[in-house]
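In the form predicted alone, a lone chain appears below as structure tokens.
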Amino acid sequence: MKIGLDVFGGDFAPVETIKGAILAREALQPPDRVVLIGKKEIILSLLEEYHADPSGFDIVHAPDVIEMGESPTKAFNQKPHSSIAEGFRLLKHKEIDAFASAGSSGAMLVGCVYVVNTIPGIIRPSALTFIPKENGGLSLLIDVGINPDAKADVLYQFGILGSLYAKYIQHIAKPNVGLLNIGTEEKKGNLVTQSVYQLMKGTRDFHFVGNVESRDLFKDSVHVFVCDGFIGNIILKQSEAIYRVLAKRGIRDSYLERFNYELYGGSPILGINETVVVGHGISNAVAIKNMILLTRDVHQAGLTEKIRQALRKFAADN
């Protein structure tokens, strides 16, 4: 398979994504190849710094970048042949498999509503984290930014795309999900939740074990929680705030170095009919290296096909 890499996206990139690329080519198994996407002679010239050989990569010519601050909708039309506009255009046409991005989330999401386009039957996509569980594995956090202000029909399909991601990225066979909320009764929480609590009741789309406290986020009974990606977003980066405390402080533990953000690369995008994972704006080579990683794994377990799979099916069964 071919994995896009928008070279230019990120706080430290070009430099660590070319690094964190040279990485992944060697984790990488042939036929995989990684594509660079960006100015093809700073790419060269790097490549060149870092004693990787070119040849190894495929490379397509991006003049443009979408900075940060600009206006993901405005960027993305008035840059045509900027890194990410280029990545998305590539996936389109099929020319790439799956495309990664440590840029602008918002010139991302863009790429994946009005080039790739949303799953028949999605409401919004999703973008999910991942949560170490004290006991060992991973649990997943479901949406951390893209839905600020998700309605109830929103957030209950978080749950059946958790689940989803659960069942066929996690192998569990039968992932618990449940509702993040600030009490476990049934009428707790604001007009949003308890309308969602409803939706979700008795569902056979997924198995929801009913409302959960943030203090349960590191156990090991809830596999899926799901939130609004205000609430998750705050959740995400807090946790990264403690972590860098810390080790600041020099308090390590095996448990705690869990969550550098470092190990898990990135964000795959849930609900769109390619695979696009969203890495974080910091992202080092190592960061790097893992979104490449967890976007093969992604689009190998077929993830996006087996999400249409279930949308038919629970538009047939209603």
Second form
2 protein chains.
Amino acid sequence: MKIGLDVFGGDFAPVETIKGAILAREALQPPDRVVLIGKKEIILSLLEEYHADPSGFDIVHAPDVIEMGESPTKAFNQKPHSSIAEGFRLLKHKEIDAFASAGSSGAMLVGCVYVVNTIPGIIRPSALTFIPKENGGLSLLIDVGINPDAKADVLYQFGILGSLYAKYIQHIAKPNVGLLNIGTEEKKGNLVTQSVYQLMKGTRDFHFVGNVESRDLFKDSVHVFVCDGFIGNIILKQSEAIYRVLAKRGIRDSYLERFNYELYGGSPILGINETVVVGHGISNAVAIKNMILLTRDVHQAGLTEKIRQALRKFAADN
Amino acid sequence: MKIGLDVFGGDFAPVETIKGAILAREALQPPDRVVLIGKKEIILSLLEEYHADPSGFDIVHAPDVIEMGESPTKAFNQKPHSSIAEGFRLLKHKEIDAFASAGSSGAMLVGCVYVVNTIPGIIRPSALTFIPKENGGLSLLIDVGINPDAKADVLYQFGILGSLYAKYIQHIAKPNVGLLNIGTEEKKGNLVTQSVYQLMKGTRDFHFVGNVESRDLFKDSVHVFVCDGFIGNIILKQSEAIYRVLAKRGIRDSYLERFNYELYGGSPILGINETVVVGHGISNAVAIKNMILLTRDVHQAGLTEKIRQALRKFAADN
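Follow the form predicted alone with the form predicted together with another copy of the chain, if you could.
Entire complex below, previous chain first.
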């Protein structure tokens, strides 16, 4: 497969993205290849600097860059030759099989919604991230930032999407889906979580285990935590902050180490017609490498098609 | 001053509450006294069991208990002789100066709103908690659970309340108030935080430093983090979970130790006409002791009157 990489996306691009691509190439099996998207001259000179054979990659020239401060929609439309817009164009024309970027997540979302489109029946795409469980393995947290005002029906669908991810990528036969709330009783929470609970209760679309709290985040009992993007983002960045503080204090611990975002590489965007992964803005080479490998794994598991099939089945059943 | 303690509030009441009251008494200076509220016979027998002289306390008999699963409003009204309802009655009649309980926070809120009442001008009471800063000291997080659907004007007032707490209890001359959000730019966040930003921008009621993220929670630059009670509760319980996991793994660290909820004793309820502190349900004796001392400190700083004065001044200025 061909994995498109936005070489100019991320706070430390293009140096770290190129280094990450070189690391990823070493880990990929042919015929899988990384397609480097961005300013060709700079890409070639960096590959030379890091002693990497350019023939190991495909390169697609994209002279523009969408900056972090720009309005995503405007920038996406006004810069059709930016690395992000180019990536989506390649994806649309099947010149790449999947696309990954640690650049403007807003612009990535614009591409997902307006170029790739959501799977029929899906209201909103969502971004998923990973939480290290205390006893090994990873829980899924969905959404982590692209739906800060998710309504009840959208949150319900996050349950479907997270459950399918756990099933087809983590190979968990019957994933436990919990609604992240501030108490376990049915009536707890804010107006939105109270409505979501009613939608999820008794569903046959996934295995709902009820309300769960953030104190349960690291436990084994829940595989998928559903929340709106605001909450997910707060949780994610708090975990990062604790990891950073403790690392700075010289605390070394194998569990704590698993909070290192570099290990996970990014957030798959679920509910759209193609495989897209959005990386963390501060991604270094290791994070970029893992973002590329994550992109491969999501694509090779055929997740998009599984989601499409599941939605057709649910629609037929209901 | 007389500090009322709900002896029957909390998962480990009445044993831990009595033990906590005994610890607190050792730390209090006369004429400060703890008023033990609950089933008198049990209180006396526990004091005897723990070799404490009953004359060191006042005891007010309250034969009923509001259980955690009960509807707070119903229970509060149907059990006027419960330890919580009795505590609020004593507070109303000035027989105690302040009231603390680790019992049903819902019932405590009912007492705050319907017996004590909010300070004129305050829309909703709020609960505050403490976040240990990386370099020492404590940040304030407001609200932590009693306002899961706080609207923009309510969140704005949390900025006022948190700022006054920092000023008068932590003695910070000009506290930095940040709006907890998922990005620092003005337009970031959900619909509510976007509106709050507009209200806070340029305010003269407190020193607003803009949007802050959960990755900033442990930094020195912000003294007060404003968020709705849903977010605050998620943050608080996630911190607890991380503390618990790492403690279980045998990691000992002086900073991490400061995440131990026992140290802080509970959440002062701000914006009401009396001093009320709500403790953590899982409070042990040390947490109860610290809840009692926190209650004393908030009362002795005259926070309620400072808030009342500040609101009158803001009203006159605007």
